[in-house]
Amino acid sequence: MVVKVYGPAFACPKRVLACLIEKEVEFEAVPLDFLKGEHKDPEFLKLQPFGTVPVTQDGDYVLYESRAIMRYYAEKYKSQGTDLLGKTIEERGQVENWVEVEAHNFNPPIFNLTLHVMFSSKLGFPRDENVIKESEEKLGKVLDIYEERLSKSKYLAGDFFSLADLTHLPFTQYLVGPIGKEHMITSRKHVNAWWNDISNRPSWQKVLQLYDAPL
């Protein structure tokens, strides 16, 4: 059965495609323009309760926060496609920490950043210079802290590609872009290394090719 996503433009939607198309699992992208208050229709409300997206819907079974939709297909999917869970349960347990250190560390920062440099004007609010700049500073200590990990490791959980880096992949590709931070990644050796091999993988490349961010 095709897995349907909603809301294909947006960065949390972007990681779980990568992840569908990494394990080979078809899937269907549902538009969703929250300019015009789709994501506060009632039919999409009973799929999502928040208003927000990702949403999966894989028959009648209804997932809607993205880290867990990775972490159910790359589950599911596990004997096909890329291993993003890793081989031992050593293993899983560093993919699990990375993903974890990507919720609670990475994503505040950068998602800030995200919101005030990208969506501000757009949705109504001014932008704030002194949140961007003390997100700034916050993210370069994370960074700092992923350059001593990846200089041990060729991946966040290890010498294998897994859900740990796929996870990083929508915000940091905002971060390079238009946001115009790219020199937080670049100044880091090994950061920049991993950017470059995670950000090229042909999953990633298709999202960026078929799906448009929301400018």
The other form holds:
Number of protein chains: 2
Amino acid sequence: MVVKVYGPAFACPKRVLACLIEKEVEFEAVPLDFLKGEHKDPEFLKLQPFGTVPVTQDGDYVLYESRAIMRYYAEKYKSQGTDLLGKTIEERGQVENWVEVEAHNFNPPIFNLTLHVMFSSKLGFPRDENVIKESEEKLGKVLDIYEERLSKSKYLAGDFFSLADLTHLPFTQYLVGPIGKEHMITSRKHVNAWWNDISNRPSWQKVLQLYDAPL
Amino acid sequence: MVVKVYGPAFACPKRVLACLIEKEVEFEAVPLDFLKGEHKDPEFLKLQPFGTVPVTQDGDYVLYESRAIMRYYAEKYKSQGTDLLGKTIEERGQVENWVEVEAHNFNPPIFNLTLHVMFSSKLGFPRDENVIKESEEKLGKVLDIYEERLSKSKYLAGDFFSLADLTHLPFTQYLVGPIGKEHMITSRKHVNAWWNDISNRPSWQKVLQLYDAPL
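Alternate state requested, the form predicted together with a further copy of the same chain (shown: the form predicted alone):
Okay, now the whole complex, with that chain kicking things off.
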């Protein structure tokens, strides 16, 4: 069964695409035009009542929320492709710890940077320089903690690549590219080595090749 | 080994306590006084570099982020106490879907209500009526989607109680209690039945009995 992934051009769905490529799971991308309001279409809302992406559809089985979808496919195809959950329950615990750190510490400031630097004019709201400044400061503090962590282990959850690293790819790609704050990564030795490692994985390069344009 | 849980009086650690009680895992609560800055103590920051709670310490094994900790103990003691993850990979996928909905759709507005209604004077920042109004509107829309969902299945992830339900307990308890917006639950038939069910579980009643005071 080919897995349908809705909204491939957006950041969160790109997490899912990278995960599916790592797991060697075949997928079909289904584009959605947010500016035309396709995410509020009644048929789409039957799949995802909150009107956001990604959604995956695998026969009758529908899932949403990028981090939930990644966990499901990483578990379903545990022995296929790259193991993304760790080998033991304790390793998986660390993966979950750092997936949650990404969601609750890393994502809020980098999401605000994305919104105000990349999308304010497109979406028609004022770019707020205070939000940008505060978000950069908060993100810097988070990255200082990552720097310390990555001085002790090669990846966030330990010495193995996992969902904890993969989940950082889409928004960090914006940070070093269109947001124009690559220095936040390159100025931190271990964070920089980690970023070079994970962003050069064939899975992520493939995602960028297929769906580069940030929307 | 007794599991140490730091910060039992706060909302997010209460998720972990309810989970440990459901899983019949023995724990020891370690109070932290945020007003005295104990969460920024260098010794505490060695356990949790972001300076937040909960943290669990199980011998040498340290975890943080409430939803990660719940997943770890629910998995580690899969066959002990209440099964909180579903019986199949597909059921677990739905659990993850709704845990993530709680984290990204339900929690932001209810957290803002908590902050502005319950804690603004204590923490010394102005209560913002606009934030309160907008948060209530957003939360109402989320609860409308829950109402629809819970008209089709008894619990959020299906016809079984799981982490997806349990994760809602602490902040919904604030909503119907000190926030004073019980009508948001009682006015929605299926949400109300669900809330009566999950909030009357012995695990949650035990948590309230031990650590009732909202801090």
